[in-house]
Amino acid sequence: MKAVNQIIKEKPWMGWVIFFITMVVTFFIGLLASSIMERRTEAIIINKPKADIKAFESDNKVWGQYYKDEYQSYLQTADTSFKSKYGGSATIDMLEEAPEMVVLWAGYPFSKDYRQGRGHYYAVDDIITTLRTAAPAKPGTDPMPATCWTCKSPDVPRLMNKMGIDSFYHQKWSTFITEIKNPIGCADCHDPATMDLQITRPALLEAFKRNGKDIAKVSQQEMRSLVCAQCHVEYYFKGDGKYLTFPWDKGMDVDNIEKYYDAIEFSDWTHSISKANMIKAQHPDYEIYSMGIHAQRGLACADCHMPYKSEGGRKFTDHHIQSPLNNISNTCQICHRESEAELLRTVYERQDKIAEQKQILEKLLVKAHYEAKAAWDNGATATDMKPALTEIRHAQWRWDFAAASHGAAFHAPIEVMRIIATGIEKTQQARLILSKISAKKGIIEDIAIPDISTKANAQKAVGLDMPTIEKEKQLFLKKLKTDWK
């Protein structure tokens, strides 16, 4: 100590050096202490005491008694006020936005009604009220399988456990319409005894098993995406039993899933205009996310859609599952140092370019469907048409794969642009084949396209009697509140 004092007397400036060094060391010690306390808080949150919740408890309010912060944030999924340039939680009539979709889905229920999905809070309400679902006179008389319920409610695992997976799928959709009440929630992703993340839908487990993967060995970080991948994926209903299946056996990209479907000669419906056997993409969010930069850097779905949140000194996972663009400071800016305006500009720039190409593909596909109809009308045979219809099937599959995925242009813009580009190429190839067929039939003028400038015009053009469809749905909803209650 005397030596230090002697040095300071001889060199007064050394005192200031020592002072600043002390301040820096103290600052970093403070940061370390803060980090340790924060991690301890996280550990406390993750290892909360076991709650008294029974197995297959599907009522979200019961879970909310023990996990109040998470439950209160989950209730915010009822908020439909946020609308970004291409999505959000607000209700958007997509058929009004792009009437071409009505023609692309001609002969399929999506041509009746397709809206931007709202939050998880509305999962049950939306499947009941949409014009895509049946309006049966009484429970169990509709053509739709109970499989359609699979991702809409935590009541589904409860019913599967009670009656068996295969038996559940074999039932009709309306059979459970008064029993399935709770929207997507806690039991869909968490073990009630430990709160560990768990997979509650068999299709994901079965897909992993077929590919030789043990889901029990994946990391916690991977699970923070896989609980989402139970539902946010491409899937189909296999066989007469309508068994929910993920078509990942050859790979998870658009080309390999197409090969899978072609190998088993699967189609969702026959297009009412072109007569092509079509594939309807569902919402391949996990597949496209897996091909993007965020997945490559190790980010999980929850990192951006369910970030950590602090309130009153408590830190927890925000269960207001929503677009990251409505929470940029807690999502994007955790990693990116740009301003909110700059981040939005970057996102919208990519989305604008992909939307432009997607709209080109939509318009070309409409022409291809009507050109195919003209060829049929003028005597083309099934042998003549097969190559063109195959190209239409493959082109629209690519359009739908990109269009149906939530946030595709954000998750993997390069891959999505490639998918749309190959869709444009295949559509033009189909039209070239059809032009040769038409030339042989003596048709040299352009094929007339009906007025589809509005949703109403497009629905009329494909033969939909929307007033009757809407009336039947309203009668059904009325019965549901009275006779079926």
Given for the second form:
Protein chains: 2
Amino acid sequence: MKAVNQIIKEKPWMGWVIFFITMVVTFFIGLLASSIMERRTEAIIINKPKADIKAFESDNKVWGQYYKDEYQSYLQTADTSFKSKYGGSATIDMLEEAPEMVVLWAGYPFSKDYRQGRGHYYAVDDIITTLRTAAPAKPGTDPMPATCWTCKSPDVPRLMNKMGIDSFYHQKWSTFITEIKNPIGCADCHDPATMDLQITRPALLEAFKRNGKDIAKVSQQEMRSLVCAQCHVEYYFKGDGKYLTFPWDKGMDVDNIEKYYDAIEFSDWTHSISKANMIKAQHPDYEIYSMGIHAQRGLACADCHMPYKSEGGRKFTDHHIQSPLNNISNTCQICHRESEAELLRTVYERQDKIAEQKQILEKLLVKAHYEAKAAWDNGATATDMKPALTEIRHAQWRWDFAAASHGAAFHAPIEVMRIIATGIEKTQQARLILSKISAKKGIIEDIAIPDISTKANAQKAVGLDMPTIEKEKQLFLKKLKTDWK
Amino acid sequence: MKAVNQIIKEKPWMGWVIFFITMVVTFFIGLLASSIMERRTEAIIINKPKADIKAFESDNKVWGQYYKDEYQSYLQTADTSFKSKYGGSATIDMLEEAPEMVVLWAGYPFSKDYRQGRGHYYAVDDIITTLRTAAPAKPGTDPMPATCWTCKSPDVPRLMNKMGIDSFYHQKWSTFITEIKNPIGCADCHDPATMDLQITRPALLEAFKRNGKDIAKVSQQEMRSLVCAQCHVEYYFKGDGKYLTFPWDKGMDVDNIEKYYDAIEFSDWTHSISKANMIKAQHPDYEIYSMGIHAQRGLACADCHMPYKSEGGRKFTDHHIQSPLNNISNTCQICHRESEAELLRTVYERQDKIAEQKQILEKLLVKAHYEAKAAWDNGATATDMKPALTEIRHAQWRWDFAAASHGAAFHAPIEVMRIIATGIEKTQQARLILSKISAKKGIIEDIAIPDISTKANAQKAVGLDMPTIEKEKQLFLKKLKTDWK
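The structure above corresponds to the form predicted alone; please give the structure of the form predicted in complex with another copy of the chain next.
Following is the full complex, with the preceding chain placed first.
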């Protein structure tokens, strides 16, 4: 201190220099302290004691006690008020929107009921109330396998762990109706001990293994898509055991999955009008996303559907899973500098063009199914019909692959347009073949199509007795509340 | 100076302060001086004396004396060595690549000869040597109108100015063969007095006027596309005067241009096999570019095909007009951070998917033309045939709109895929109608298609005597060098 005093005495301006240096250093120390405190607060709030959540804990509320930000944002998925031009998360009666679908799925449960899903929060409610799961008289007497539950609840891994995967799939859907209570939630994607992302459903792991891929070697960024890909994929129920299987062994695109199904002669059902052996596409979201530019540039599902969020100094993943169109400022605009209006216009332009072609294809498929029926009615043989029915099978598979995938028209618009173009070509090819078959039987006039202008008319046309089906469902739901519990 | 010395004497540290301030100010003055000098150099080199170029100067060399950077880069368009997966600027025999095109254009000069253009530098040579302009015996005796010259040379505005637009179009193509010498160049896009971009061809100005748009009000950035749009558009030769006209009055998209042509019952030719009244799409490059994301985000043609370039401190527009795939670092990578390989892959993915569907459509169109011929051969009437021939007309128009436009698959891939999908639907619809017409005449079997596996076979199949056509052309080219000069 003495030396400093001596210096200041000799060079008085040095006093000011020391003063300013001290100020600058103090300022940066302040910044550092603030940063440390913030990180500490985050650490306290985010990295909670983990030991309290037991393995296979399926109750989302239990997790929510420790991970408040994530849980509170997850609860917002209960809100279904957002409605984009093409649906968003609100419930839309798709059969009302396009009654052609009733004909396309004739003989299959989707022709009874097909609504835009309300999202994860309602997964359990929605599978119970949909007409597709029918109205079993008592537990274990229904035609649907337990496999239908696989993607609906974190109770599923718990049950699989308890009874074995095979045994689980082997039960009836209604067997677990009083056991499965929690909608899709925390345990589906997270390890309760470490909170790491994890794959809890066997089908994805099995598909990886069959194709020589190691799930342990994928990056965290890939996991931010793969946890979604446990369910948001094309799959089928294999064999009598209804074993949930991904048909990825030849490739993940529409052509290679078609080849896979053809090779094993798989069909979901025989069409009740055309008698074609049909494939029902599920929701090949991960497959189509993978073929789009956003995936190719390294984005994960979570980047757009669960972006990072800051609240009160805490940064966390927004678990309000939703359409990015409802959250453009936190998703698209992280990279794209255009206005919300312009970004919406860009998305809608893609969706409009694809919807236009999809609707053309639906109308052509309706004609093909009825023209096949006419050919059968006029005495065509199975050998005559096979080429046309194969074209119908492939064409509708392509339509469904594009139509059933959530957000397909945005995720990979060029591939989806290509898929629909091939569907149009094949449907028309089927119609050409059928036209010749009928001509050989002396039938040249256009085949009459029944009135399918509304959902009700179309359901009547394909022979569905909807009042009875609905009455039975109501009775089932009533009994579920009283007798089954 | 005395006052300063006094201050320094009293407070010696002030000397250092004055020293540092002087250093900082001097540094910024240095920066300013450098900037002024650079701008001055640019000004000297770029804004040359302008009075030396007279109005309608069509000789590119004359302009090149003053605008050396631009002219030297323009001369590089003579290099045709670049060859991308889908052609680039090298000459490719498109009929050899896809002999189906010979059938699609049967009865029209394109079935004789269709090569990938070699670029602006060769515009005059290429129009003289192509078999499409046939082999007139002497000037003024050919079937092609002078309108064909419109986009080939800066001699055209000169001639139009001299003789009037109407009179120019009214001549024969061969009338100007010794008069037009300069390939597409400076005067086509620039005002010699101000070097401003300008529209020199009447059709664009007339289309703007008819649709209530004022060319004087468009931005410089729009002009950087519109000078290209003088020629790189869909157009037709209107009436007996063969007046070059843009069919934009109902809109610039494929559906609205189709409606425009239908409304005036325009056709380029009657197909020699199916007898359908066909429309030949030219190169609707500007129309398709306008429907793509790059146009929607404000890019002009010049941004990718003529990017800015720096050489020796001079910044200028690169007049080596070429595919951006040959110049990725100066074009795509200005905005996109991906590697050249990844950007190429992205472009090729779009092109591959569209090429796949385009080829499917070509094969279907070939069948439709021959099936129409069979229906005629079996006694169908014009009334029977009209619906099918209309579908063929519209389907092939859509194929051609996508196929003829340079870079269509990249410029607006979703729209182009949509166009092809509608083409497939319409072609198959035509085939269905034709199948029924033939069935009514008792013909149910598939119609035989001749061997069109090579260009030569296809040309033989459509009745072209290529050896004679080629011999006549050689004779014409020989006489052109001797007798005509």
